[in-house]
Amino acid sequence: MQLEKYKIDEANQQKAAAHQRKFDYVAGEVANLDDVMEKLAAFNIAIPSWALGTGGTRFGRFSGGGEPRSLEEKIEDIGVLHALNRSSGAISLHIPWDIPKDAKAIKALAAQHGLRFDAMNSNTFQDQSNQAHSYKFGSLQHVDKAVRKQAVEHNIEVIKQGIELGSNALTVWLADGSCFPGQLNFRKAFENTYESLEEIYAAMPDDWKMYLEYKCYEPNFYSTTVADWGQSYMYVNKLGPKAYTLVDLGHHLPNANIEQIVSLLMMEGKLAGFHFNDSKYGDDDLTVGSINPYQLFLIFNELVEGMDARGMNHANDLGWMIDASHNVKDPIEDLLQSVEAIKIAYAQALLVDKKKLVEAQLNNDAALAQEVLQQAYRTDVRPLVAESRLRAGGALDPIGVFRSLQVRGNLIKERGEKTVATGL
């Protein structure tokens, strides 16, 4: 389905006066307003193809109804998202969950909804029905060369799929590791993984990037072969200039200083980008900004500072994607909330008085530095984000419009109550 623009405009008209008062109040205090609004308008976050269905836990999955039964329907759902917030103009595919049957037709359908294809995601963390060898004891690290070859060939096939769709990046996340001491030779596992990654790297076009994701635990709970940003950095530094470290906000041990990790990776020119989510205990995959929005702001503060220092384009030079799971929320509503939280944190970071912060840092004035950051963080930037949506043709209140137009109810009528999204 596609949302009719006039219905969004009608909903906006009802809120226009109240919005204008809020926007004028905040905008009057922003010295670099035009620059902020321009950057907000350009900043888009990719939506993963697996996030359009109800997620789940290890104990159960509760369908929300009207889930997309095919890649085509997933693209339609992301089109709805993008029509509402004008900040979700890219889709990230997970292979083999969402293999296009006709790449040209899929690319045309995405373009019809104003979408492009972001990084492609390979999958060697679970066995597929038609594969010869199991990944139970690893994939790119496996002691058996035949298993490693199978995993390498899968990644190369994902690259080929991406080329047809116009993507230019491959995300590699490995579940490889061990559950018990002595199960694995750490050095040989690293060497096997690096050798496999070299083969994948060599198969990438010159204008492609490899994003190597890390995770400290799960599904292996004693060791992980790409366990943290240091190990990922070791791999990508050895691989070459097309390889980068991808940061997933949930893939850290508790209380990790993610903003410092981000700063150092960017300093070395090895930050790929982000998988956004939030967590209370571990890799919870919760809605972005729902638990620790201040941390998200601090991360974006380092991102903005680092990107500006390197002369980078905020919207395009790093990869931005949501990676969350939804078991009790409507997936589209959850994604709307996540994109909103990301844009809010980004807008707050754009308001940081950089000159004043640097002066405080040079004078070792910790109290003033904190005041500078918290002044930006405590600013209600929601009217700025809403205005950027409005100017781009989106909704002032995306979730409100989603509900008033009964989008989920219409999807259930169209697709059924018990549908299950592909890949879940």
Second form
Protein chains: 4
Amino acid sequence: MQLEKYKIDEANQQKAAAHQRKFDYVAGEVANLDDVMEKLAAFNIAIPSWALGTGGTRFGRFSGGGEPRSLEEKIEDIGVLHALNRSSGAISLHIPWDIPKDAKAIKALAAQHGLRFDAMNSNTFQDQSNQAHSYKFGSLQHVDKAVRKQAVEHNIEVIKQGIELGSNALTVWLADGSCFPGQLNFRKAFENTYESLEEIYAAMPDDWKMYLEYKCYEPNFYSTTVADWGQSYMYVNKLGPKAYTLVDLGHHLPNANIEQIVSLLMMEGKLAGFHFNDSKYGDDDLTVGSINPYQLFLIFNELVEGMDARGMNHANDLGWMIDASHNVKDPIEDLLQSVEAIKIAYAQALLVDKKKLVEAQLNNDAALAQEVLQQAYRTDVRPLVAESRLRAGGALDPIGVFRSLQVRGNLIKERGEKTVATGL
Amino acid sequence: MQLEKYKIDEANQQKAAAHQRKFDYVAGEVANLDDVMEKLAAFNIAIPSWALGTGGTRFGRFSGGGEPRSLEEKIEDIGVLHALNRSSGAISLHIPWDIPKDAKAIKALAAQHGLRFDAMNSNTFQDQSNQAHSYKFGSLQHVDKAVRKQAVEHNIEVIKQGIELGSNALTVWLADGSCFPGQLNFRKAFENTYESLEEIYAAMPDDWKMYLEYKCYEPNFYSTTVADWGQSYMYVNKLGPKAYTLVDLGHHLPNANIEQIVSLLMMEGKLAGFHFNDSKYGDDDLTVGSINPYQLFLIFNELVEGMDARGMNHANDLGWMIDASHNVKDPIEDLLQSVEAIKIAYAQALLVDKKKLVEAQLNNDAALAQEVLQQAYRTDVRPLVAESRLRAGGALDPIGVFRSLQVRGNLIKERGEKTVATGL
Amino acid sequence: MQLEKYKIDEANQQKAAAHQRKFDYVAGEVANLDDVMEKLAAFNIAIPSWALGTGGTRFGRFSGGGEPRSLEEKIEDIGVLHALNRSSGAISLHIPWDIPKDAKAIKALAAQHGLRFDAMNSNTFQDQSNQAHSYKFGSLQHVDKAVRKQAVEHNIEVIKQGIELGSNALTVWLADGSCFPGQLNFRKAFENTYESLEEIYAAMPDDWKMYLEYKCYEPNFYSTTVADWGQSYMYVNKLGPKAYTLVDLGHHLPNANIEQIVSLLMMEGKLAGFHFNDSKYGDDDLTVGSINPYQLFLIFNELVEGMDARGMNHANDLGWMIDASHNVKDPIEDLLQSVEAIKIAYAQALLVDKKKLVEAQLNNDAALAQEVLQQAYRTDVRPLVAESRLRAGGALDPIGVFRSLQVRGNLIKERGEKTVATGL
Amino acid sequence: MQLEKYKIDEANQQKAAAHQRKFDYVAGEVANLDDVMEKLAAFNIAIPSWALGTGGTRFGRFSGGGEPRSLEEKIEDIGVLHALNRSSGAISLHIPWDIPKDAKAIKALAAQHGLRFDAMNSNTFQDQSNQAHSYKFGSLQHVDKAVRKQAVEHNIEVIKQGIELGSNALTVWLADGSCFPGQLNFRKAFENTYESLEEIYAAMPDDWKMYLEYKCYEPNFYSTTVADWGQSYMYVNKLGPKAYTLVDLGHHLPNANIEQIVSLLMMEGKLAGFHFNDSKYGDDDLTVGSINPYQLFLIFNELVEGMDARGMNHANDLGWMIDASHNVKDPIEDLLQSVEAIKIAYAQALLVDKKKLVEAQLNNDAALAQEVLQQAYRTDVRPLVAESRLRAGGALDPIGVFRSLQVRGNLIKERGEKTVATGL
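Could you present the same protein in the form predicted together with a further copy of the same chain, rather than the form predicted alone shown above?
Once more the chain from above appears, this time first in line as the rest of the complex follows.
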């Protein structure tokens, strides 16, 4: 299904007056309005192909209805998202969950929905039925060269498919690690992994980037072979200029200061971008902004400061992706909320009075620095984000429209009540 | 020193127009405006007597200037706070750091500043120079009955002083616990502590409350004898109807869901109230709202819901106190920010559309429930809080006025550059 | 398959001399040898019926070969375990994963292996194919009375099956909770859950116990409705004398002092017993004793002290169960290691010089208290545990015998390379 | 005071027979006995000069009696330690707490006790009375160049003093960081710190090493400028071959896998060494081995493996220091327990059957790998450590001798009941 624009416009009509009042008010409060609106318009967040279905835990999965049964239907769903919020104009493919049979046709279908292909994701944390070697004890780290070779070749295959789709980045997330002390030799696991990554790196076209994700634990519960930003940084630093560290917000030990990590990786020119989500305990993969929206703002505050300091293009020079699991919400609604939360945090960060902040910092004026940050954060920027959507042809109230147009109901009619999308 | 009202009024004049624009806008967005304004007006947060000086860590303390040198000067400082924000109309005394020599005179001085005496705090975690027995190995839990007796008597003395000052609650925070496995017997430590608490409880007038605070660790690093809400609940449940559990936001293990604890303690009628602060790692005692303002809002959301469900008076039926340490900010500015953060969270909670929220809950509609909560949280309620201050005779911009009137400079002139207030 | 005793004896023969040297040495170091040996002999740990297969995570499962395909085969596997270590003489059944079709026959089969039926486990965290209502949004807490009723009836059904098998306890672990702020009302979730538990409680025979397990998070990632020991304690306290709190070692927030919780629950007569496992991050469900064996010892130290103080029977008055997930080890080997770790910790705790410890505590002599505990902990008690097994007809080296007799190879021959046991 | 050797010998006499029985037994169990005994004999742990007094927290300090009042008395105390355990033959000086007035005399005094001077510690986290600029807002990171200069010069002064004493390493631990979001710019704080470190590095003699310690929080509670191993690694990597990362066991976020960090830093040739202590919650600075002795063993297992892989000298190529705070134990007893725990863990690590472990790893045999590690860990190696002490002229039972000779009592007689050593 595809959302017809006139229906969105109709819905917007009904909200127009109320919105205008809000927008006018906030616009009057914002000094750099044009800059903010321009940057918001340019900012897109990629949707991973595995995020359109209901997620689960090791204790079970409770599927919803109308989940996409094929890559084509996933693209349709992202099309719906993008039609509503005009900020989800990219798809991040996961191989082998979503292998395109006909790359050209898939590319055309995506283009039809205004979507491009962002970073490709390889998967060496699950065994596929036709696989020669098992990843039970790791992939790129494996003690057996044959297993490593298989995993390297899979990654190279993913790069090839990405090239055909017009992607230019490979995200490598490894479950590799160990569950018990003594199970592996940390140094050798590092060396094997590095050697494998080198081979993958060598297979990347010159204009590609490798995003190396880190994660402190799960599914291994004693050690992970790319466990923290420092380890990822060691790998990407050795690999070369095309390798970068990817930050997933849920992959840290309790209480980690993620915004500082982000700032330092940018300083080194080694930040790849993000897998956005939120969490309270571990890698909970909750809706972005649902647990600690201030932290998200603080991260964007560092991003804006750091990108500007390096003269980077906000929209394109880093990878912006969601990676969440939708266990109890409709996946599309969950994604709409996540994208909204990201754009709100970004807008707030754009509102920070940098001059005043720097001044406060030079005076060690912690109270004033907090006032400056919270002045931006406390501002209700939702009308700015809504206006940006409106101007781009999206919905003032994406979830409202999604519900009033009964999109999920229609998807269930079309696809059935019992469908399970590939993914976690 | 005392802030003259006309100076505050003058400062307000300059901000009046801008404020009016903001207030008019937000007022137009809030359905239950009168209710919100009324409740905000009634809401006060007590300031602890130890919070007017610069705090420190075991690694050192870097005092600021003009710190109060006596209880009288502490009351003056709270008077300044209250004159600015009209929401700090109570003082929570700490004994023996601030023993009033002449209760009547102190009470009169406080009244002059519009202040009353909230919960009294005993201290059995430090040795005083004239003390017969040491608290090195605990106080109410101590293996030696003589030490317990001394600690009990100190608490009873604190109650007596509180009675004279018009207070009606005793806050008991115990550092009691152990640093090493085997150092104490958990059960016996509990039993000793309970017996001691019973004696203190028996000495309280009928209209008094005992607030029993819990804390998971520090200054003991293996066990604490009132370590979590469950343990405090066990004590207060056994003690009787005048005993309640006090929640200090920084006293939990990483990732604890504090709002659920708050809700359940209210359900049982056993919530005493709060020591407000914020933290990222442990009991960091940072400015309220400086690290995770959304959590603060979620706590207030439970409070409002729970107090309404039990027909409680928001302003008076629970104890509202700040307990923070001001290591790098001016203590008065820090407290102004803390009180502001609390009132913002409270205002946001008052804005929650309860009917819609209950409906969403009955439908297991997690996405809508989040929309309802965030609709309230994302609203910029600062103009409501400012208007409430204005109406009560306070400052539209308390920190701005504090700075433009050079209050700290004047205090330094009066008290000197090198003053150290009693406290941590 | 069933392990023939003569094969175990043969294997023991080869190790006899080396063992004797070790045992003689340690026996000479232990003052209360007879008491220790007697208690070790009596001590059994129940094996859950879901633990015989390879476990997995939300990212995948890598099954091993020869996994039991039926309840009968699970009993056989536990029979193998018990034959080897003579300490796994009980089975804890999970319904509906392992519904006995013919209770009498199953009971007879178990008896043949020397096994009895320990606590029964209900499951309301997964939907079964024939189920009227979904547990997606909880079971005993559910806003819909019909769902709660279904969950209550399931529990009552489990009790009935337990009665037929000779069990006398019901373990209730609830995944109930929420993933997002606002999703549910904490108080109402508690009240619904309590009401449901009351109905289940009422259906229990007089000689039964209810074990109410708590868990801070997973599979819900914002709140859990029985989240910590304090909450479980509130429920069981209200329910009555047949309700107790079950401690699973992996269900706590980071850094929790579990041994203190254990001690206090015993003080209140409300400790049900344990689900043993070990963990580094969350509910990792690793082999008992593989990550922090000293903590396990400290827990047993409290248990022995507390049971003795209450005159309890070590072997029978609390529930001893393993609850681990075997993702990278052979499940039977993993269980052998877990039982061994438990018995070692128990033996060490029995070695603690209580008199000296109490003396040190009365003198606040933390250094000596540590010496006393570590004197027991550092002692190599493995020969005592091995001797206990030997005397009971088990193997001196259970894993060695399991391997040399190629038990797994035989199971694969019998059951096949691709079998997947029911469970997580 | 100095412990006379004949008194130690007398005490040893009484324990000789029992010890011999134990040693003979364990010696018979250890294949590589000579190697183990030789390495144990060579292994010394440095004692920091601030560790001889009672430590405290921000809530208070409860001093013991007989604390050293001068550097000379601290050296005496370490002399006592070393006489008892023959494994504390080095002192790690802290400046300005312990500035030697006459380096030559101090060196001679130390030599008299068999002590050398290990790494020097600078202090830029506290203000000294004569100091021009305050470190309230940091030192090497400070926004003001003058403050940085002062801090750099202090470090250079410490190097100079170290040279005179025969030390060859500088430990830099920085409290630098921030308490609130926005207070500082992470990148600029890094750059300032790096520039400052470069100047200090340049002032080091060629045969010196810089040990750069990291710590996640405290005394700053939002960010620290050398916050984790990755950040320290970034600094030392840029600084050059004389700079290394120092690991303090208590400076990590909850659940960190320290042994993996240790292994990777060794792989990179960037591990400086250790500040040993133990902890349950944060930087608790408890006695080494008092909370999680298995983790300590796992760290030593990596150390032994890594040092052997690089052909390093166990005793000299890394820095071994204790950094603990003795709040409730006699400092000397606490240090005796800490050194003992370290030597036990080292001895256990030396016992690991490396060949079997590597084999298990190559087979992904996690169960066997655990058996191999625990075979070493479960062995009671205390008789080996005691024998090593005995052969070196130390005490079989150091704490026993310390008590029976009433060392503390004598120190109190000599120094008084109310003495407070410099330090935390």
